[in-house]
Structure formats: structure tokens, C-alpha cells
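Just the one chain here, the form predicted alone, laid out as C-alpha cells.
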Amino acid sequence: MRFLMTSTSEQAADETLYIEMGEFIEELTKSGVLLATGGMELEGSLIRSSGGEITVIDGPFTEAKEAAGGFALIETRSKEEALEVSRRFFKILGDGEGRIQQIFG
């Protein structure tokens, strides 16, 4: 099964986070689990479909601290596992909140 994860934080990044987080995502990376990682700009555009007419329209959309700012591609054995891999990671991050969806496909 494979899960979209994607994260805000309210945490500065220090020197233990990306040694802790180069860690975690070298583990997952190498027993593959982790398919893809990423940082996402905070602002993005929306595009939207509605009788024909296609609008696009150049966020931000939120405050910053609410938008997604990364995101991990895993593949797991069930939702549950990917919600351990999850809560690691939070361990890692410290406060903040994320999101998984299945992809299908």
C-alpha cells in the first residue's frame, strides 16, 4: 500500500533535526519504505475546471504555518505501519501536523 505523507511544522530546524531526520529517512530509504521525500513550496497555484472554463489562480492560499512544507512517498504493509512510520516521524519533527492518504494505482 503506498501513502502520501505530508507535514507542517512549528519547529526551527537545528543541526540534531537534519541528523536525526538524515537518519530516519537513510532507514526507511534502505528498507524501502520511503519511495520519495521532498520539500514543497508554500504557495503554489490552484486550478480550477468548471464549465469549460479552466482558472488558475496564485496562492498562498493560508498562512504559511499551516501549509504543507514536505512530503514522503512510503510503501507499507498496512495503513497502521504507515501510521508508525508517521508518528516516528513527529517524534523527529517535534510539533506541527500532517496528513496521509492512500494513493491507489
Contents of the next structure:
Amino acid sequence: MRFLMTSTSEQAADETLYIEMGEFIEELTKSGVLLATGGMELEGSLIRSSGGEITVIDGPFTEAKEAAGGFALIETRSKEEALEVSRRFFKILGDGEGRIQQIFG
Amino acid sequence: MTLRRSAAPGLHGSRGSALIVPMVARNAHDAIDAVWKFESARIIAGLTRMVRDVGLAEELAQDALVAALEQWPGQGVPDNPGAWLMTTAKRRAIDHIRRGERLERKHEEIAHALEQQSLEEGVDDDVLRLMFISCHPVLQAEARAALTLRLLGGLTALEIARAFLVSEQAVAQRIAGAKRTLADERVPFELPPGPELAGRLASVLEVIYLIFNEGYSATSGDDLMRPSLCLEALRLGRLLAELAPRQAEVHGLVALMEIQASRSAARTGPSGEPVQLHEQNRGRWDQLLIRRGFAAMLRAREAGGPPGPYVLQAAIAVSHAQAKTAQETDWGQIAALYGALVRLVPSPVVQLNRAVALGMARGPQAGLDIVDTLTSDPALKNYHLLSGVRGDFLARLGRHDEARTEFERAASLTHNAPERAFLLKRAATGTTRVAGVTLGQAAERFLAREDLDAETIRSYGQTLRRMCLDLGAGTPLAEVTAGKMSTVFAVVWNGAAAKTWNRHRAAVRSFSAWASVDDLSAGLARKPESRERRPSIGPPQLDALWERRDTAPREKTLWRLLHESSAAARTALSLNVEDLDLENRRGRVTTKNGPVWLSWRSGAARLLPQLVEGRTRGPLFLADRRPAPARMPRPADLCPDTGRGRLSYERAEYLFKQATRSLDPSGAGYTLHQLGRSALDRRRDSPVPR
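Can I have the other form now, the form predicted together with its partner chain, not the form predicted alone?
The next block holds the full complex; its first chain is the one shown before.
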């Protein structure tokens, strides 16, 4: 099963976070779970197609409480394993929130 | 911590119906299982270093898991669940050592020393050692795969059983047997020393690729569970690549698996039928996995050294992956890579693949030239793809009559129904054949004669069916020549005993006379049937054989039993578990002449319990694999637990010959008959003890 995890955190990354996150990513890569990962722009653009017309709205969309964002594409045996990965992830990241969605195909 | 689950997530992050569930309470057991699967390999590896017994280490780790299942749902998951499990397991290990039967000071010292040790230290090397142990050559292939999934993947016996389509009990027994063998053989928990490393690593790679292929080539069974085996193999491979980063072959295997896995979605059609590589929709190939495969390939190159079999196979997969369409495939490069592979792995199947690539690169004649060198290889005599490929080259050369014969032959050899239909369709496209009696029709009428007894018809039938298979049942009888017949004999029966050869030859003579055609056996000389017995196996050779440590338990037991009982191999192979009298070292077999007892001595008696291992009935000596549906043996020859068939005499004979080739001064390898006689002869030759 593949899952896409996206997250935003409320703290800007400091050096400790970089080191800990680096180790975590290394461990996940080593165990064969992590397929791809990277940082993510917070605002982005919203694209909507309605009645054949496409509109693009640039962010931000929320009060900018978040300071950093990222994504990870992981491959696990079960959703529970994916949740365990995200638990460990937030353990390092601190306060923030994320979304985890199974990817098909 | 809590986890928000939005039932209908909006892009703006509106959570109208957010469902908030505390993480642990979702399903505590599943959550703990997830933690366990991440941590178990490291915990078991660390414990094995402490207690030096992988079976005990696993039990102690399981104790820790049970403690977690008891405590976490009530007290909550600890902050660092992995460390909690590790600490708990380590405490159990120290308790275990302290409890040791002999309460000597020494135990106390060990326990104290262990308390100072960190399980985390050098754990990567421990995991690598664990991998080498669970893939140790002393274990049978299936046991290695099961034990690896258990120890390194943290899978339960039930999960492994579902993936391999066998019973949970069978897996549990396989794992228990493997642990016992490792303990009995005192396999050390060490990285193999330099000269051994390559061979032992090859064994690990073989197990991982076997797990992958079990998932990847599954054409039947539960579709949902099989991809999970590919995932397990990929994870094991990726892990190994980090633990042994300087081994090019490890990266080669990972690259090969990543790229093969990238085609998963494209390799079956809408109704589940297989889609050949050149017909796959390349848009459905998983580009992420392809890129990962390329990256692994780069690491293999960086590791350096001459390319091994996995690196070469990966390079072939990379070449296919680089072609945007099937037409853009660089067949020249692929043919060259197969050429290099065939030098390392001189297997006729690899050679056939090389022929296909050459046929694409330089035209059908180039391919046919190689295929024609393979038609005389006995190893391929029942391999339908050989005929299929040859038929394809012939058709492309416009030699349709010959192509038809090959396609028909391929169709009669394949066990796969859609494939057979496809081959028959290809056979039907081409020119029509001239009228006249075909070989098949003539053979059928010959065998329908009423003046022959049943035994003769059975014997002639074997010969004629093989003739029809190899020459094509649809071939006009007039086109069958003595020369073609000689080729059939050379490929199929050259290695057979003189008696067998002469029996088939007699059948051909009889058939030629009956059909009033030229003697088709004209090119076949009668072989002298020597009555001279081959000498039995000498004591030094026997001692060398018993001292081998790489012999699989089944073979070891069978050989010992034959040697000690002096029984005929076929009789020993027909032993059933329910007819063993282990206590009195004997077993009952029903033969043509009624029931007989086989008796053995201490060697076989010591080995048998392990081989029986929880089984209560069915054949004692089992084949390695379950039988193909088309070749289902009698129920009495099937193991009720594993579904595997009885080990055949032919296979047992082959394995013994292979194993004793290096011992036999003639280089041919000994027969089981010689083994059975070796004790008799020695008893006869030695002075009678008084």
C-alpha cells in the first residue's frame, strides 16, 4: 500500500530538527519504506474547473500559522504502519498537522 | 497524540465532520503490530547476539511483544515504543540467563556484562548477521524464505502461509524445523569470513529473489496477498542494500526488482491474462520505481567489480525500461548483455533469451541458428517456450509447415490454457498441409492393435507419444525419417540405461514394420546391456558424504536410511509417516510382493524425527514443490498438510548423482542403488566379527 503524507508544522526548522529529521529519513529509506520525500510550499495555488472553465487562485488560503510544509510518499504493509510512520514523524516535528491518503494504481 | 480524520476533506481545510480518534484506541493490536513489524528484526538480531540462539532470541522477543499487548492498551503507547520493546526483551534475556539451570557464578558474570551492553550498538551488523543466518545454505529453500520473512519482516506464520498458499501449520513447522537445524548445526552468529562471503551473499540474494518471484509470477491464488510478497522482497532488498552497500550484486538485485515491480500494473490484461513485455502499455509503468531502479543500478556501478548475474539481469531490465516504445528497444545491447550473462550462468534458458534478442537485433535466421543448437539439449526437452520461439523464427522466415509443427508441439507442452489457445492459433495460420496419414494417426492405429498385450502397448505407447511430441503429431508419416528419429533418441534417451534405449528402439522397429515404412531405427545402434554391476561406494567416499554440512535434511535422512537398511530406493521412497515405527527403528512398506519391514540404525534414527516433525501421515520424503494441477499424483502420494507430492525416484536419483559427482572417481556420480548396496558389500567383504 502506498500513502501520501502531507504535513505542515508550526515551528520553523532549526538545526536540531534538521539533524533529527535527517536521521529519521535515513532510517525510513533504509527500511525500504520511504519512496520519495521533500519540502512543500505552504500557499500554492488552487485550481478549479467548473463548467469547462478553469480558474487558478493563488494562496494563501488560511491564516498563516504554519511555518513549514512537506510531503512523503511511503510504501507500507498496512494503514497502521503508515500511521506509525506519521506518529514518529510528528514526534520529531512537534506541533502541526498532516494528512495521510492511500494512493492507488 | 490524536489523529484527525476528516471524512470529507476540503481543499481549504474545512473539517465539517471531523472524526477525532485517539491513535492508540483505533485498534491497539493493529497499532502494536505495526510497531512490531518495524522493530522486530533489530530486536531479534540484538538478542541473538546476546543469547547466541536465534530460536531463543525470537521467543524472548515474542515475550516482549506479549508484554506490550498487555500493557499498552491500558497505559498508552510509550514515547519510544521501539526502545521500550528492546529494553523489555533485553531484561527477559538477562533473566533467562540468570535462571540458567546451573546457577554458576559464570552465568551471573555474563548477565552482569550483558546489562552493561547496549542492544542498539552495532545493531545494523546484527541485522545483517541475522539475514545471513536465516538464509543459511544448511536450510532448505522454503525454510529460508519462511524464516527470513518471520525474523526480518516480522510476519506471523499465518501471514506467511497466506502469501505462499500453504497451511499455517506447515509454515510453523517449517520455521521450527529451521530453527532446530540452525541450533543442531551450531551455525554461528557471524558475518561470513571473506572467502565465504560471496557464496553466502548469493544465498541471501537467492532467497530475496525467490520471495519476489513467488509474488511476481503468481498467476493463481489470492491476488491481493501476492503483491505483498513483492513488497516484502523489495523491503528486504532495500534494507540489505543499506547494510552491505559495497556489494554490487545487492544493488543489482534491488534494481532488477524495482524495475520488474514497475511493470506490475501493465502485465495483466482486463480479465487477468498475462500481457507480454513488448505488448504492455508503457504508460502504466511506474516511473517512480523505474527511477529507483536506475538509482540502484548507479550504486551497483559505483560499487565496481565485474558485473554479476543480478547486475546483468538488471541491466537488461534497465534497457527495456529506457525504451519508450517496444519498437525503440535496443535489442543489440540486450543481446550483448544476454551474451555476458550466458557466460556467467550457462543455462539453456538464458541462451534461449539471447536467441530471442538476437532474432530481434539481426533477424530470425540469427536467432534460429542459436535455437537450433538448443534443440539437442535434454534440459529443454519439455520446455514449451523453445518450440514457441523456434516456431516464431520459422514463421518469420516463411517456413510455415515447420513453424506449424513447432507451435503444435509448444501447445501440447504448455500447462497454461490461454497460452495453448494462442499457440494453436499461430499453428493454424500458415499454409495447409498435404493430405496423407500423419504420424499421430499412424501411432494411434498402431497402439489400437488387438494382438498386443497391455504391457507391450504401455511400453510402445511411451515411445510413440514421445515421437509424436518431438516430431509433431501432424507431420505426415512419409516425412518421418530415420535421421529425424536418431535426433529424437539422442536428445531424449541418450542418458538412459542401455535397457531403456533398446526397449524404445524395439518399439520403433516394430512400428516401422507394421506401418510398412523404411526402418526408422536404421540409425540407432543396439546398446550392449552389460550385466556387470557397478562397484558399491567405498568407505572413504561414504565418510566424506556423511561429513558434508551442506546436505539438506531430506537428502541426509534418505541417504542414511538407504545405506543402513540396504533397501531399494523405490521402496524407501514409498515409506509413509503413519507406517514408521521410530522407537524400533523400522517402517512398513507395501510392495508388489506384500508388506515388508525396513530397518535402520542410529544414523537414520537420529535424523528421522526432524524430517517427520509434527506430520502424522502422508509420504515421508516430500518433493520440494507442490505438483502442477495437470500432474496431480494419487491422493496417497500427497502430503495432507503441505499438499506436496512424494519425492520421485528420478528426482532422488538425480540429486544423489549431482551430490556425489565430486566423490565418484569416474566423475559420473553414484546411484542410489550403489548406496543401498554399499553396506551389504562391506559386510560381505569384512571378516565376520566373533
